[in-house]
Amino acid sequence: MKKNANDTDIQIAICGSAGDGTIAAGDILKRAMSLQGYKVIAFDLYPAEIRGFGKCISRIRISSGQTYSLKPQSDALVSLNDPHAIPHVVEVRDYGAVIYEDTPMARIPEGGHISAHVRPAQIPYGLGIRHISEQATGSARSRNIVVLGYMAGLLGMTRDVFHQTIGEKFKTKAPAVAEQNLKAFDAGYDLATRVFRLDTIEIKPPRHTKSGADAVMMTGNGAVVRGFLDAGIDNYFGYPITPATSIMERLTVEMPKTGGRVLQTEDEISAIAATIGAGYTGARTATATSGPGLALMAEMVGLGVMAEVPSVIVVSQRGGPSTGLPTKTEQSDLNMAVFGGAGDAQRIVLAPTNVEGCYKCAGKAFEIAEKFQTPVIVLLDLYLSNRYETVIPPKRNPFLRKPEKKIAVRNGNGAYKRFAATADHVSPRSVPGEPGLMHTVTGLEHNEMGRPSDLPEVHLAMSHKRHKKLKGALNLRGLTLCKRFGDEGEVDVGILGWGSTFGEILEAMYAAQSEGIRCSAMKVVMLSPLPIEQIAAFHDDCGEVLVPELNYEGQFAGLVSGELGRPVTRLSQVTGAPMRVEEILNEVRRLSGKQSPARKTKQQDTGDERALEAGLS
């Protein structure tokens, strides 16, 4: 990825305790950034509490050109609490700005202020933030917009654009609300613009400003609420769960305008089971788990399979198993949603790899569950469901807002044959109330009639029916199912990988290009069934195969490698973080020969047997 001399690309990471407002400088930052044209790419990290003072970090990448990741490295931190920011001085490139409270209350113990973890390289800057707000606000409370004013007018942002982000951030409150931020922001803003300042961290115009009136700031939770209203959705049922609740917050709010009906259920089992339910009467139904309430909802889903019923399902993984990292983000969930539950119950599985896909994944999942009559899992993951994109969306609808094929009707005098084999493997399907078209649906094995059958021929036939059908959604138009990015033809090491780790393999493979490294990167947004054939080329121009992922047991490399019977290198963290891109290039350069394996082996197996011992102190 080429770099123009030109382009801004920063990041800042604002860390406090829960309370502090960490999460909504964050915010207001990105969202200002945003209406002006920039990229952007952020993600919080908060504590699993409800309610308590663990820590919360804010982090935003701003860039005039295409990014994909948060960089290891932050331009800029920002302390609203010492003891959680302390750890995150290191994270500080060199001649990065770290901002913090300068006349603390309270007599500390010594190596307890952040200062004494300042680096020789780094640029503190100190100010008395608590003060600065009790002046300018006559309370202690807005010590989160005084900073986040200074940090605009020592970076030279446009005030204006500030102005406005805060007034929309509080148009609910009453008026005095939003004026006590005016004057919070405005305070550390005139401090900072008279602060003498060393020219190491840049703001420079973006190159398309007229795009930020056209680009909306959206997390992947967002992006499928917007693809599942534009889909015409038309029943959603849900319990909720982190990290997915926000899906049905934001449809409570949305669906009632279109009509839509929105009901929170005693749990998860009841919510796939109405979901089911609805989709076998027609409707466009959909609900959002994470991995625990998925576990709950595997007999429902082959239930679903068995039906041959439309229904979409949005997971979005967390740190497992169990009750796991609630949150933290995981991609451990991807044997369940392809295999989970009882017999051979192959369904449709997509994970997009950024917020635009989620998008699209969550409108098509609802014509590709009507297609192939069967569940369909948008697999997503707590970093992408939390993780704000500049979007544009759109200029018109994409979705189909009406099945693609009305169902069939009764073929002459005969009695109508719901699960009928046909030559794609698709019968014809009716709901209940069509005239004469009556039928048997069971989660029993049936013949073509649906009425119940154990006859060896009759299962055999069925199963057949059932895996290739979907077969066809291989050739779906309008979704990408695979792609390859980077160097065409024979590579040193090509890099497959899915779901939001994608975003960290991209800028991994552009920084081994500019290495003299031939490097490719494949996605997969289809995991189920899987485009083997693709991805069997793929790896037939690869010297070596890399495969990313967020789990310990690498369980995307075992599901290639089980369907190609073909070697592919396993790079597994379960950290509860997104992968680093350093790690990754690492990985790349030890395979392609840039890095000596045996030094890499002999750094791993320290580095594993530190981890171990960390865990068992």
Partner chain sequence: MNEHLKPVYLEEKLDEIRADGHQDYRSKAIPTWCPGCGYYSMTEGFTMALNRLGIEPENTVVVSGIGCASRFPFFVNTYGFHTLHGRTLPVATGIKQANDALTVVAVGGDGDAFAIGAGHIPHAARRNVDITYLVFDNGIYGLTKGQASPTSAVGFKTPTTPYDNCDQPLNPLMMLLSYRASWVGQAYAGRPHHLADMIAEAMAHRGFSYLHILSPCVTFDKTDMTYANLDVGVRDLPGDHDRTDLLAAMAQVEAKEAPALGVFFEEGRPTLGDAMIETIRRAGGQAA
The other form holds:
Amino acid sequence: MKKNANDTDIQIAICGSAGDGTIAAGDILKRAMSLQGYKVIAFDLYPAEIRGFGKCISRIRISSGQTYSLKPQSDALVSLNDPHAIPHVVEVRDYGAVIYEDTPMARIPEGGHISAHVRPAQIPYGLGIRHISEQATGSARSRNIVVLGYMAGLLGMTRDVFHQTIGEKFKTKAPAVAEQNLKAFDAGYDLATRVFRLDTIEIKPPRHTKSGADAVMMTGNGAVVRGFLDAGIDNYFGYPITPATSIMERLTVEMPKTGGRVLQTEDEISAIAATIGAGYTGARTATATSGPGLALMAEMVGLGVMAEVPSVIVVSQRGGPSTGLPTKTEQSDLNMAVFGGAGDAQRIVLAPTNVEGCYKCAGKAFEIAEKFQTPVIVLLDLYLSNRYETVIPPKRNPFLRKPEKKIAVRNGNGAYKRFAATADHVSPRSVPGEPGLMHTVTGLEHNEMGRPSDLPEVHLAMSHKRHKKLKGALNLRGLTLCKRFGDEGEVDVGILGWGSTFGEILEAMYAAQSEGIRCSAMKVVMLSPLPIEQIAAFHDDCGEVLVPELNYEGQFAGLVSGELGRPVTRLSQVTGAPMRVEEILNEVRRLSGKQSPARKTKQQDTGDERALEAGLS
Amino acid sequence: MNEHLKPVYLEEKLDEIRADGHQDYRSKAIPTWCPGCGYYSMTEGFTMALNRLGIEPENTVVVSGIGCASRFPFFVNTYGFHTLHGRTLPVATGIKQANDALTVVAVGGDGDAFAIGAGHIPHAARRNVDITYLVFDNGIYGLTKGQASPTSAVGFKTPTTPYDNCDQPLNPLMMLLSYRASWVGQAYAGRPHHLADMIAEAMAHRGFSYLHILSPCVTFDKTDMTYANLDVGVRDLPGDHDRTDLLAAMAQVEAKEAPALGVFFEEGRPTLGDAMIETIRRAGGQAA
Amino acid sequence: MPTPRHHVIIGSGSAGFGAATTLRARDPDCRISLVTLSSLPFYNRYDLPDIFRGRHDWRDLLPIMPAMYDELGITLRRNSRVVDVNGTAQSVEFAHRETLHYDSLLVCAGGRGYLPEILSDYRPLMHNFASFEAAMEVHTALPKGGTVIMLGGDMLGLDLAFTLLDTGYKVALVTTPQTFWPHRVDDQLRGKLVAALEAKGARVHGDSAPVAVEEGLPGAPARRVILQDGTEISGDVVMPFCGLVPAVEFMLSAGVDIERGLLVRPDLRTTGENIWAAGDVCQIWSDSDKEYRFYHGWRNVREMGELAARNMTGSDEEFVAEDDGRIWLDKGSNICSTFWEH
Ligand SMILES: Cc1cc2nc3c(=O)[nH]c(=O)nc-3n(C[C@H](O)[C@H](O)[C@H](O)COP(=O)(O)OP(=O)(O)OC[C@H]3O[C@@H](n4cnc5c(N)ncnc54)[C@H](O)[C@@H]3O)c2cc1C
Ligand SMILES: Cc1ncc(C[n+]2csc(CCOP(=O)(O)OP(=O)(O)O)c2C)c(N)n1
Ligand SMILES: [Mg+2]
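Swap state to the form predicted in complex with its partner chain from the form predicted alone:
Okay, now the whole complex, with that chain kicking things off.
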């Protein structure tokens, strides 16, 4: 973020085992902080295993100014489970705090206690978490809340807003539950106020206290849901798959309240098939999946393109190929989203870069799909799907609730041509129920009437139509398709990015600027069709263009340099984790000639080797 | 007098047909099927059924997969969706869920239904999606020129079974009964009037109705499911068959060598649409 | 490769810290665990009075930067209380229920402020000066120009007392037999030293023993100390400075001899196998005095730690006190002590 003297910018990591309430504690923290008007970005990781002892970690960045990603280092780490938390101790900055249980219930093996791993420059804060929970509530269940209270007290956070948040969090449970947890919180908080603070973690008042009341914490998936609802989604079809499932789960709760219908289908093929079927009737319909599901949907996406039926497909990427790394993040489905399937099947692909973008892209996707009569893929990844950010919902619904350009009226008494040639290549569409406009759509190549035809001139004309009409999407209003940040005019290094990684890119760009490197960054939201003119102009301004992304071969870099016919520098990483700001910054330094000494020898690396190196680091 | 011996005058017949109205449900496209194909009976039966039930063509969507059978929508004058091989039912489900007021008919071949699309059938059946599924069974892959299908008989010779088909054929009706489809019947292209009645009855059923239609492929099958064989093979369901008795229905479909024509099973139960409305009610919403 | 020797040092005060760095210097491969109750790496406790001169950042007190521990390969285990030592199994047991094995153990647990029985009930109303955190609390509790009531007034306390007087605070000193600990002073010298203290501005109450500590009355400073003769002294902070008692409770079942401190030979070996001791915690056999003696004072403590480390790594040296502890008045009637000479 852009630094300001009076800014708060702290990051808390809470780590425990499934069942410890790690995520719940993190939830309360982020809600409490966002209620006060802080900006919050958070990302939770939980295990692939459902039961047992998998690791949960919640990282929460709280700031008064705008930030764009998590920080590589946290200011405090709270351990609810030492074996899981120990590897994360190194993520705590010097003089940051490590908070943990100092009287565990069971014996622990030599070296198994976190106190042996706290770095000399970090400050250990041990407390009898379990004991305090039992004393305050009669059970050890509220350990997470005790330690949350302790952390809040230690950092001097306001108590009341936590009380409010805890009350809300447990309002669906028996009243005693909220009460117990308030006691647990206070017990931890009170203890902390008696402890001398050794560290330098500063909480200052938020910049905009007023917005706190309006601000809500949302994940990318939550924002997709909100966007869908605000755009008036009628139908949803889905098949569970991490990290997209929570979209369906929430829609299933929300949609029926306004008469919407959700169906869990038997597989992804059915999900997209039903989505397209419903889209054919004129209903606003969506599905959401991840890479493996999109692979199954490929043929149907092609049908949607060919039959010119609107549909919205949210794809939240995870590690691949195949079943891959279901609970790790990656950006390796770009090629499939843009190109996947048989034939020349151009479609519209939007990749939001932050939670607010998820809201806008999801809601707008319906309008776009209807306007261009085609599938629209909204491409997220696990990191964006699951990360929380504070967003201020728009005062007025920004989406058109009804299709903009409906639909055909029969011209005179000529036969209705579903696929008639028009100036903008979008043909008047009719939907079942409209008399006199009956027609059949098909995945076969067809003439203007929609009748199957394999004549060369028909195939050429129709290919042209399908391709051309999408170019109109480059003139869309009301949605940022691409945007440049940072220095204007000519710069040493330009960072070109897409999707969730763009947060880290912005942080790296601001850091590079503060080191005196002329630097700017461009995010590309519309990946297909590509706003190539703006990208080319950006490329013109940049001495070097760096493309950081979370896939092995640099899929976006390939896409861009292919269309531009000019080289870019790839920075690829496949660790399953978001890209580190420092990693990007190092490349920027290197490309600008202001490299840090340690990296000098690596200048000759090929892109591939660098990818490998980053992947293994 | 024997129906076949009565003289037919073309003008008269055409007038009769026009007056009847079912030809309004035909499109102007000329079918791509081979002369003599059983599928012509389906078009005829379907248009007659729509006419009889008084369903408006603009409120009807015919959804099909890929195959000769699946060309069907092009030849009827309703809304149509010619989808992908095997994906008829999920598309039809989506259409029906989005607009309950539409009459939705799914059409496909035996390969479309029981090979590539077999996984969708139990789900349409268990959800009781209020659509009619017409499967045209010619025991062969017609469109791709005569390969074996899941309903081809053992010993059947085709380009992909040059040394005879070894795979035991499926019993589609048994499958549908075991999925507890709420209406299960069988018809034969060689009995067009009965076929039309059956289509009409299937469409009148509220819920998922499955009509299996035996239909010879005159081009690629000269030995097996021919008109000659089927004319003598088919039988009527016994007059006392109880169509509410699932086990009795199963007993009837078990005898495959003598296919019975008629309605095996029927029951009334909530449809997918009913379930959706109930869900909306429980969530406190207002159904559209 | 043989597994490197694991040296566990309980206590990261002057003795323990000095031992750790010496061990590393003499054996680059050994494993060193430095255990402490503190949340902080080693800092010089006698710098703590500087807090009243504005040194509030604990990082300023560190003789080495934290990163150095990594460089030296010393595993620092802070916030870690040893509750038991098993000399047979060669392991120490932590309050957090972890067992740590050692090949050799050096106990440098120092001492804890001694509190006369009669005052022990009033501990919650008193402040101590045993750590940075405690010292900062005193600083916070003490208003500008406020009064510290010092009970006892050992050399640690007097060090603080002079700083307080120097920085505009007031000191009320209630003398006890532990005043001027660890020096042994006769009545004559005692009188002179007390007079010197008064001359520096301390109010000395020498006639009666403290018997109670109470909260201050409304509107008055936060604390009252009541003396045996009924005198009430009012002040903001009450601090006992009555000398140290060695911290040995966790050694009771270790199989080593204990009198008041851990008894060690002149080479700093305890009677337990592979167990050494150094610093305020140990009593060293003195051949000349024919008794086990404490040798307090920074220079002694430091030397003990280093000596123990040398002996643990193959040397065979005996402890010779650098300082036998003298206290006197100089020409300007300033109190001087070898204890304070750094
Ligand atoms: C305010 C003040 C001023 C002083 N001024 C002077 C001075 O001017 N000159 C001078 O010579 N001396 C002075 N001293 C005393 C001097 O600091 C001590 O003599 C010296 O620190 C003793 O060192 P040590 O290493 O033996 O023990 P300590 O420094 O007391 O260290 C003991 C260590 O053992 C650890 N420990 C204790 N029990 C356990 C346990 N159960 N488990 C784990 N760890 C344990 C403690 O956490 C600590 O790290 C002063 C002390 C104070 C408090
Ligand atoms: C995914 C896919 N695989 C294969 C095909 C080729 N294909 C088209 S129709 C067909 C079989 C059709 O058989 P059936 O469903 O019985 O219909 P019929 O032509 O016999 O009416 C096949 C294999 C296809 N269109 N799509
Ligand atoms: Mg067939």
